[in-house]
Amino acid sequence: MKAVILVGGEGTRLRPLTCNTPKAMVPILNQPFLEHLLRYLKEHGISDAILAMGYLPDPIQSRLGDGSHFGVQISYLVEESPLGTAGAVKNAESFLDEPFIVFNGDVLTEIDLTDMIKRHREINPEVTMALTPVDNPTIYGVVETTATGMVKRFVEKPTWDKVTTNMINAGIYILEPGVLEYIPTSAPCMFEDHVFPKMLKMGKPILSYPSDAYWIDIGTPEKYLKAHHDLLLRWSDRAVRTQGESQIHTTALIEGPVLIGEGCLIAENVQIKGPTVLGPRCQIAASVVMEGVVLWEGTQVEEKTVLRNCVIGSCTHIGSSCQILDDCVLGDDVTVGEESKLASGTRLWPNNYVDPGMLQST
């Protein structure tokens, strides 16, 4: 079975992290997200992937090549203009003459695709849609189903008094090729808003596949950071793990779970508390305190700075005695002057400069 992976979006919700990096290539535990997804698909017997791309396609192709490194075969399709989730799949129609999987390119999950495929083949609907439970269904579009698991209605962002289920569309579908007939050619079209509601009105069968397996949409900085925390906290040994050689001073106090990329320099009296990830070639000066942080590659943090529950883009320089606190997100190549204090939720775009001593509001 082939998979169409939707990676054409601009990653607007994830900015400033996606200003220079396509969303599908943001690092998860120091590896591009799309590499995690390809390995997950391979584990479930999916070895033929079609990447439907639009925004910043070159970094994806140059990194993944033909897919042989991951044991998969990759084909690339680049949209000239945004086609939406369904339009992007229609654009791949010439590759799709058998049942296939559609996968949103920002979903990190452990849903059992093997069992989902088995269920689809047993029931033989036109569509099988994975569903996942959420704590707050009012911010999503929920999916109502019958007692036999068939989809009967989509309800977009219901108020609490109208919530009938907490199950939402997980962004994973198995489609029969005939579904492509319901999608217009070379025109923007969304599965969620157009194709699936239209199919229900026509009486076409859509099977649900509910699962409580791990699932998260990494499409916002908050969810991106949470995904890291979730993955690290699941390490049974709560270890400090290194990827290649790094220089770590003997007085540094590191409490796992922590992942340290290759070529990092960690000076004396540094305190690092997990869940934290340091990308390759990060430099952490003396007496820095870090907790719950994700640093991208090549970032420098000067002495006595405090970082907590934040995400820092690549090649950023943070001066001495700074405070960068909860939910701050800094893009690539940002410079923060010494003794600056960035309030919770601060966003800094690539190449921003913060004057020394500045108190940065949200």
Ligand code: GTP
The other form holds:
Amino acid sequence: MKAVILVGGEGTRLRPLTCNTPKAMVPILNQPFLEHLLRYLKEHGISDAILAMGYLPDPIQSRLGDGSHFGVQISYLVEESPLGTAGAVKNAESFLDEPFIVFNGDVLTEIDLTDMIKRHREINPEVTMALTPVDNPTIYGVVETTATGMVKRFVEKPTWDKVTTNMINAGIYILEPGVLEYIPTSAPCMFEDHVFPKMLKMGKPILSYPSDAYWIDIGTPEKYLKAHHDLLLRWSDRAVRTQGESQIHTTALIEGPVLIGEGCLIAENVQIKGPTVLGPRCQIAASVVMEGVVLWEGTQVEEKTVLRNCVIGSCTHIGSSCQILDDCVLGDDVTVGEESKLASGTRLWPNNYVDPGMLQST
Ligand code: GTP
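Having seen the form predicted alone, I'd like the form predicted together with ligand GTP now, please.
Complete assembly follows, chain above in first position.
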């Protein structure tokens, strides 16, 4: 079975991390997200993927090439303007003459695709849609199903008194090629808002595939950080793992789970507490304290700075004695002056220079 992976969105909610990097290529445990997805697809027997791209296609294509490294043959399509999730699949029509999978390119999951494909083949609907449970259905579109598991109704952001289910669309579908006929060529079109509701009105069968396997979409900084915490906290040994050579001073205290990319320099009396990831070639100066953070490659942190539950983009320079705390997100190449204190949730865009003392104090 072929997969169409939707990676054309701008990822606005994940900015500033997506200012220079498409969402599908943000690192997860120091590897581009799409590489995790390709490995997962391969494990489930998918060895043919079509990447529907739009925003920043070059970093995707240059990194993944023909896909042979992952045992997946990759074809690329680039949209001149966004076609929407369904329009992007319609654009791939010439590749699709058998049932195929559509995957949102920001979903990190362990849903059993092999079983989902089996179920699709047994029941033979026009669409099989994976569903995943959420704690708060009022901020999502939920999917109501019948006793036999057929999709009955889509309800957008129900108020609590109207909540009948906590199952939402997981962004993974198996489609029969005939579904392409319901997608117009002339205008951008979304599966969620147009194609699936239209199919229900027409009485076309959409099978649900509910699963409580791990699922998260990495589309906001909070969820991006949570995905890291979830993955690292699963390490039963709570280890400190290094990828290649790094220089770690003997007085540094590192409490796992922590992943350290190659070529990092960690100076004396640094304290790092997991779940934390250091990208390759990060330089952490003396007496820095870090907990629950994700640093992208080439970031430098000067002495006595405290970082907690935040994400820092590539090649950013953080001065000494700063405090960068909960849910702060800094883009690439940001410079933070010494003694800066960033309020929770601060976002700094690439190339923003932050003067010492100009920042809001916590
Ligand atoms: P936000 O701007 O933060 O909403 O992110 P997004 O642009 O990625 O949109 P959203 O999270 O709703 O998209 C879900 C998935 O569909 C992501 O993997 C997107 O890359 C993809 N996607 C959304 N719109 C398009 C499109 O017009 N074309 C293609 N090829 N993919 C799209």
